[in-house]
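Only one chain comes next, encoded as C-alpha cells, the form predicted on its own.
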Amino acid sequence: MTNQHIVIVGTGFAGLGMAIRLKQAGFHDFTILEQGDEVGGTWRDNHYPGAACDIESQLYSFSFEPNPAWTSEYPPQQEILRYLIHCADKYGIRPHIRFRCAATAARYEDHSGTWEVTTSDGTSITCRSLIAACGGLSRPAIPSLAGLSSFAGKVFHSARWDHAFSLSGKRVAVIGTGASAIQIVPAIAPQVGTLHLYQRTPPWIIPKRNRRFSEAQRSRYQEHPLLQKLARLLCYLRHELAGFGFVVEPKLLALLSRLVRHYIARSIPDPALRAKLTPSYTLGCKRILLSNDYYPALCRPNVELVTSAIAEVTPTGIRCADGTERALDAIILATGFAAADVVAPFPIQGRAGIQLHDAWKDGAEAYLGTTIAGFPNLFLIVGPNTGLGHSSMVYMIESQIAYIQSALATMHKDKLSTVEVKSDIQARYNQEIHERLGRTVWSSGCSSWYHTQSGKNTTLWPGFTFEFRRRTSQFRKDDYQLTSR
C-alpha cells in the first residue's frame, strides 16, 4: 500500500488541467490514475472517422497554454489528443500517472479521514484527498436492444471504434442520431456499400464555419501571443451572447430555428426526407449540432433514414416495428454516453458507509458540481450540473480546478484534515439550480442525454459561464464542516 497526499483519476483535459496547476501550485505529492495506455480521456478513445470539436479551438484549450498550432477553426480528434499530449510531457505530468491502471472502488476511513483507493492491478492508494476527474463522457451509454447479442456481424460503440475491420463494400447501420453519428455518416458513407441511418428523433444541425487557419495567421500567433488571447476573448464574448436564448429567453431561440429551417430545406430536396430530419421540438432543448456535410451524406443512394422504431436485432441484421428486416454486415452504435447518471464510473462510499449511488439514487446532485454532503475530501471535476450547451467545457473545467486548488490550499495554510460540504448548504444550491433550469429551453419538453430516466436534468449548467466562474473563484469556509489535523 502507498501512501499519496492526492490521487486524481483521468487524464482528460480535466486530470490533466487539474496535475498542470497542482505543480504549479508546489503541490508535488500526487498519483494520476489511467485506465488507457496514454494521456486525452474522451479525446483519445473517440477516434472514429470524422471525430472532431464543435468548439471552436481557440476556446477549446487551456487558458495558460495558448496553442499557435491549430490548423483549423474546429480541430480534428488527433490534433486535440497531441495537443493533451504536448500538455502533459511540457508541464512534467507523466512521471505521476500509472497507466492501464484504473480505480475500481475508493472507500473513506472515518477513523483516520483518508480514502482507500483500490485499483485494477490490485495494489491500493491511501490519499488524504481524492479528485475525479473521469468526466461525463468516460461510459459508452449501450442501448437495450433485444437480440443484440445474437447478431453474427461486428458490433461496436463509436467510442470504441474498431479500426481494423474494413467498412469496403458492407452492409452498415448506425444507430442514433447525436454528435457522434453527424460526424460518423458523412466520413463513412462514400467507402460502405448501403447505410441505414436509425433516428429515433431528428436533431437540430446548423452549418459549421470551419475555416482553416493559414501559416501567416498561425505565424502571427505564435509572434503575437496577446492576438490569440484577444481571438479567445472574442470567441467566449460570442459564445456567452448565445447563452441568453438558452439561459434567460428562449424565444430569442426562435429566430434561429427559422433560420435552420431554411437550411435543411436548401440542403434535403426531398420532401419526405425533410420532413423525417425536421425537429418537432424547440431549437436548443437537446444538443444543437453542427455540420456541413451531414445532410448531403443523407442525400446519397446508398444511404438509408430509417424511422421506424427498432423492435430486434436478428442473427443477420435488423428488424423494425413495421415489420422491414434489413440484412447487415455491421452494426456501428452511436447512442452516447451515460452522462446524467453518475460522475465516476467506480463505486465511491463515503462517510459512515454512505455509497455514491445511494446518495444519487434520485439524481446526481453535488455543490458547485464539486463537493458532496457525506464524502469528505472528495472533489468532481467535471460533476453534476456544470456541463453547457453553449460554450467550452474547459472554461468550467478551469474553473472548478481553481476552486479545487483554493480547497487544498485553505487545507494546507489552515492544518485542515478534512473539508465537507453542509447538507443544508448543498440542498439549497440544489434547489436553486433546478428551480433555474425549469426556466431554461432545456425544459421545454424535449427528451434528451441530460436527463435521467426520471427526467431530473443532472448534466447542465443553468445561467452564464462567468457566474460559474465568480462562485467558485474562492473556496468558502462557511460552506464546509472542516476538521483539524
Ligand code: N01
The other form holds:
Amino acid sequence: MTNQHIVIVGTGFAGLGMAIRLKQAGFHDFTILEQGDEVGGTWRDNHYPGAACDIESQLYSFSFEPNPAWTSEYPPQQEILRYLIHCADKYGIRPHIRFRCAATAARYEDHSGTWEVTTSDGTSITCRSLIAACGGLSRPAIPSLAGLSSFAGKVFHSARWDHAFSLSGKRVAVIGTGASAIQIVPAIAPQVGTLHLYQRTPPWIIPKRNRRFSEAQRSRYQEHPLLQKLARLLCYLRHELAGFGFVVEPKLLALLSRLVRHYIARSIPDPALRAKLTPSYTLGCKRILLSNDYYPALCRPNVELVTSAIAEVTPTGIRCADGTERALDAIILATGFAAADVVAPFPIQGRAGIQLHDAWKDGAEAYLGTTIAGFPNLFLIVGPNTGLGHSSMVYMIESQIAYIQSALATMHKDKLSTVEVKSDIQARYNQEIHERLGRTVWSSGCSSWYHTQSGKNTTLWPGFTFEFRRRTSQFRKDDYQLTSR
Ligand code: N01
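Given the form predicted on its own, corresponding form predicted in complex with the named molecule:
So here's everything in the complex, that chain up top.
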C-alpha cells in the first residue's frame, strides 16, 4: 500500500489538465489511475469512422497549451488524441500514471480523514484527496432491446468500435441519430452494402464550416502566438453569444430553426424523407449537431432511414413495430452514454458510511459541480451540472481545475486535513441552478441524455461559461466545514 497525497482517476482532458496544473503549482505527490493503456479518455475510446470534434480546436484545447499545428477548425479524433498524448509527455505526467489500473471503489476513513482507493490490479492506495476525473461520457449506454443478445451477427457500441470487423458490402444497422451516429453514417455509407438507420427522434443539424488551416496560417500561429490567442478569444465570444439563446432567450433559437428548416429543404429533395428528418421540438433542447455530409448520405440509394420503433432484435435482424423485419450482418449501437447519473463509475463511500449512489438517488448534485456534502476531500471534474450546450467543455474543466487547485492550496497553507462543503450551501446552490434550468431551452419539452429518467437535468450548467469561471475562481472557506491537521 502506498500513501499518496492525491489520487486522480482518469487521463482525459480533465485528469491530464489537473495533473499538469498540480505539477505547475508544486504538488508532485500524486498518482493517476487509468483503466486504459494510453491517455486520452473519451478521445482514446471513441475512434469510430468519422469521429471528430464539433467544437473548434482553438477552443477545444487547454488555454495554457495552444496548438498551432491543428489542421482544421474541427479536428478529427486522431489529432485530438495526439494533442493529449503530447500534453502528457511535455509536462512529464506519464511517471505518475498507473495504466491498466481502474479505480474499483473508494472509501473515506473517518478516523484518519483519508481515502482508501482500491484498484483493478488488487492493490489499494491511501490518499488525502481524491479527484474523480472520469468524464460524463465514459460509460456506453446499451439499449435494452428485446432479443439483442440473440442476434447472431456482429454487435458493437460506437465507443467500442471493432476495426477488425469489415463492414464492406455488409447489411448494417445503425441505431441512434445523435452526435456519434451523424458522423458514423456518412463515413461508412460508401463502404457498406446497405445501411438501415434507426431513428427515434430526428436531431437538429446545422452546416459545419470546417475550414482547413493552410501551411501559412499554421506558421503564422507558430510565429505569433498572440494571433492564435486572439482567434481563440473570438471563437469563445462567438459561442457565448450563442449561449444567449440557450440560457436567456430560447425564442432566438426558434428563429434560428426557421433558417435550419430551409437548410433541410435544400438538402433533402424527397418530401417524405424531409418530413421524417424535421424535428418537432425546439432547436437546442437536445444537443445541436453540425454536419455537411449527413443529409447527403441519407439520400444515397443504399441508405434507408427507418422510423418505425424497434420491436425486437431477432437472431437474423431487426423487426419493427410495423411488422417489417430487415436481415442484417451487423448492428452498431450509436445509442450514447449513461451520462445523467454522472456518478464516478465505481462505488464511493463517504463519511459515516454514506454511499454516493444513495446520496444521489434523486439525481446527482454537487456544489459547483465539484464537491459533495458528506464526502470530504472528494473533488469531481465534469461533475453534475457542468455540461454545456453551447461551448467547449475544456473551458469548464479548466475552471474546475483552478477551483480544486485553490482548495488544495488552501488546505496546504492553512494546515487543514479535510474540507467538506456545507450541506445548506450545496442545497441552496442546487435550488438556484434548477430554478434557472427551468427557464432554459433544455426544459422546453424533449427527452435527452441531459435528464435523468425522472426528468431532472443533472448534466447542464444553466448560464454563461464566464459566470461559472467567476464562481469557481476561488475556494471560499466559508462554504466548507474544515478540520485542522
Ligand atoms: O449519443 P446521444 P451520442 N432505441 O445520446 C438513440 C458527445 N459527442 O453518442 O434522441 C432507439 O446524443 C437516441 O434517440 P433519442 C456529445 O456531447 C461529441 O451520439 O433519445 N434509439 C439518440 O438518437 C453528444 O451529445 C462529439 O430518441 C435509441 C441516440 O441513440 C454525446 O457525446 C461526437 C435507443 C443517442 O444519441 C453523446 O452523443 C460524438 C433505443 N433504445 C459525441 N436508445 C463531438 O463531436 C438511444 N437511442 C465532440
